[in-house]
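A single chain, nothing else alongside it, follows as structure tokens in the form predicted on its own.
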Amino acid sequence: MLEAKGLMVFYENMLALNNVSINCEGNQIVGVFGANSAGKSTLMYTLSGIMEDIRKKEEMAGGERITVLGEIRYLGQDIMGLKPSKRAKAGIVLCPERRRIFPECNVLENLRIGAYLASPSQAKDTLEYVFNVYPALEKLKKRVGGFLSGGEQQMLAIGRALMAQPKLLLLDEPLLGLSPLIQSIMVRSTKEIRDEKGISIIVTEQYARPVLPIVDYAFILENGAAVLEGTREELLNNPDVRSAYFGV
């Protein structure tokens, strides 16, 4: 479905991604694990095309010079030069780190904003599905987003991404700041989304242990480089990986 080769991102003289290659097949959940500043969000911005927008805005403002190199192919097509809006229309949808919902809008309004790429029938069906996956949101659909808990905001952020009809869903640290109970709900719902809707998912996390049970394949980033990859079984059988990333 998606294959990225030799991705390199420079912020002025700082190397944020260093020759990273990653792939995600259809109906697969792929994990990307690494410490803070390992390059996880930069990778997600690059795959979704948002990095290209950031680069152009910095260039127009005379700010930080950003260079993006490498190759990204999606469904067999080269999308490296494709705008983020075009990538979203093709099915690559990012749910960003720290949720970034519209805090002044209520739950229902946030979800409808996410449906800008959907037909009326798709929006109706997906809204029903979001409320089925996250029943708490249906009870809170008139509540303003800024008054939701962190877990509820994360459910809303993923629900809004689903409304955009993704074929490939990019989840950037969806468990950040959540309690273990809410983390388990989010992990379970992520697997349900893949199983029930056939949506491929790339998920980044600093700590791999909560996500490990649902991941088919994983990559580990350190200082912007992919230092290890393998199935969940292969990574769990590596004692150094178990200690550093899985907490076991």
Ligand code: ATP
Contents of the next structure:
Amino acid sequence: MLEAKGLMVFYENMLALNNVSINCEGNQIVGVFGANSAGKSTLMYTLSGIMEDIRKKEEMAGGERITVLGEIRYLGQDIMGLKPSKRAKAGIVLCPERRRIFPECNVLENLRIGAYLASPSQAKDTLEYVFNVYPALEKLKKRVGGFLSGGEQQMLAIGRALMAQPKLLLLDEPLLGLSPLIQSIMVRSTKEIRDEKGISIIVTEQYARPVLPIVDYAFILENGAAVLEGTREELLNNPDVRSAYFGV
Ligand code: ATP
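Which structure goes with the form predicted together with adenosine-5'-triphosphate (ATP), now that we have seen the form predicted on its own?
Entire complex below, previous chain first.
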């Protein structure tokens, strides 16, 4: 479904992604694990095309020079030159790190904003689906985003991304700052979304352990480079990987 090859991203002379190649097949959940500053958000911005917007903004403001190299193919097409809005329309939807919901809009308004790419009937069906996956949100329809808990905000952020009708959902550190209980709810619902809607998912996390049970394949990023990859079983059966990365 998505195949990225040899991605390199420089912020000025600082190499943030170093020759990263990753794949996500249809209907797969792919994990990308790495410590702080490993390059996870840079990768997600590059795949979703938002890096192009950031690059242009910096260029216009006379700010830092960002260079992006490599190849990204999505559903058989080269999308490297495609704007983020076009990629979203084609089904690549990013749910960014730290949620970024609209704090002054209520839950329903936040979700409706996400539906800008959907037909009215898709919007209606997806809204129902979001409340089905996250029943807690339905009870909070009229509450403004800023007054939601971290977990509720994360549900809302993923719900809003679903409203955009993704075929490939990019989740950047969805568990960040959540309690273990809420984390397990988020992990379970992520699998549900893949199983029920057939949406492929690339999920980044600092810690692999909570997400590992639902990933089909995973990559480990270190200092901008993909240093290891394999199926869940391959990674779990590798004793070095187990202790160094998964704490098991
Ligand atoms: P985190 O878990 O902290 O979000 P991450 O794995 O998402 O980390 P990135 O945010 O992709 O990492 O950052 C990768 C590297 O690039 C880091 O060293 C970071 O400081 C650097 N970096 C990120 N954005 C910029 C920028 N706009 N300008 C310069 N350097 C940046």
